[in-house]
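Given as structure tokens, the chain that follows is alone and in the form predicted alone.
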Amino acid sequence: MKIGLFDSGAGGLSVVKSLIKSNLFDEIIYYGDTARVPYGTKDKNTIIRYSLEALEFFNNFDIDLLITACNTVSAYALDEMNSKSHYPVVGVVESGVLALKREFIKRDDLILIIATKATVKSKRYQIHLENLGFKNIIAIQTGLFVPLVEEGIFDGEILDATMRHYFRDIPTPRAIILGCTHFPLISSSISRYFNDRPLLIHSGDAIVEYLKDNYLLFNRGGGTDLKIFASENVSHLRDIAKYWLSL
């Protein structure tokens, strides 16, 4: 089975890592729209337009399924992409919420959502969690993390200062939803900031379980072939893949 995976930049590699580990697929075609990253600062119509243009890219490949690893795309453009596609297009918001639901978390525990401005503004995560009965939710936009990851900054002084900027007034949550696929690449630093206490929910592990449950996929053994494409500077994206995926 061959699938496509679309992200605004390098963040979707965090999903690729989980997919490769799962051995669900023979081949993954990855496309990062690095020329226009980040999507999280764009308006809804622009996000939809960029997402449909990415869909045209995947028409060059005979894929069976497309994953929109970008949470912003999943929040705004999933319906439009599915209406234009002859294969299923799967987002990551619902799978992340389902992953949290599976955990033993009280409905009054503090849940922190960190995401781009557009994803937070969409309220997709907040509405899903409220519908499940969660009562103590904080959602903040942490968009500065995205360019840091795109620059290959996964720890260190700059990232520490950025976390202090965003988290200084946030009490330690019971769980953190990493509502952007860039954020698992800095998840170790985020966890350390909160003294390794919160449960971290990220799109990669969540989407694997979602695909197993909804598409009856299973570990088929063997390796997964990965092909990486980008709208700009594909060599830099491949360098990040080498670091993150240990290629």
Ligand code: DGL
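Whichever C-alpha set is largest while still superposing within 1.5 Å between the two forms counts as the rigid core. Positions refer to the first chain, counted from 1. A quick note: this is a predicted structure, and the numbers were derived from the prediction, not measured. Compared with the form predicted together with the named molecule:
The two forms, fitted on the rigid core, differ between the two forms by 2 Å or more at the CA of residue 217.
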Contents of the next structure:
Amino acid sequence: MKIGLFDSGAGGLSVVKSLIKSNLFDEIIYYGDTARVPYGTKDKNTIIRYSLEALEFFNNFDIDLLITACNTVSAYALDEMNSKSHYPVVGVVESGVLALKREFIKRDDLILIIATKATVKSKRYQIHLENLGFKNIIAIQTGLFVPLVEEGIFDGEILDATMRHYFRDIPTPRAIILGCTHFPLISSSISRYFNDRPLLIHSGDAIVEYLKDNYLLFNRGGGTDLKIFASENVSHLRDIAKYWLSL
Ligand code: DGL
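Follow the form predicted alone with the form predicted together with the named molecule, if you could.
In what comes next, the whole complex appears, and the chain from above leads the way.
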């Protein structure tokens, strides 16, 4: 099975890691819109336009399914992308919420969503969670984590100060939805900030479970071949992939 994976930049590699580990796919075509990242600060129309343009890139490949690893794209552009493609386009918001639902979490436990400005504004996560009966939800924009991760800062003083800035008024949640591709890379630091008490929901692991439940997946044998493309500076993206994925 050959799948596409679209992200605004390098962050989607955190999802690739889970997809490769699952060994359910023959080939992954990764496209990062590195020339125009970040999407999380942009408005709805721009996010939809960029996402539809990304579909044109995938026309060059005969993919069976496309994953939008980017939470911001998943929050805004899924319907439009699905209406313009002949393969299913699957986002990460619903799968993240379903992963949380599978856990034994009381409906009045505190759920913290951390995501980009656009994702929080879309209220996609909040609405899904409310529909499942969760009553105690806090969603905060934590966009500064994105450039830190891009800089390779996964722990240390700057990250600690940024976490203090964002989390200073937040009581320890029961679960945290890492609602942005970049956040799994700093999940250990986030967990440590809250004394390792919250359960962390990671889009990559969640999407694998979601795909297994909803699609017929197959790997003809062997491992998963990863091909990386970008709208700018692809060699930099490939270097990040080598580091993040230990290729
Ligand atoms: N990929 C984005 C997301 O998951 C984060 C980076 C960006 O703002 O483009 O929301």
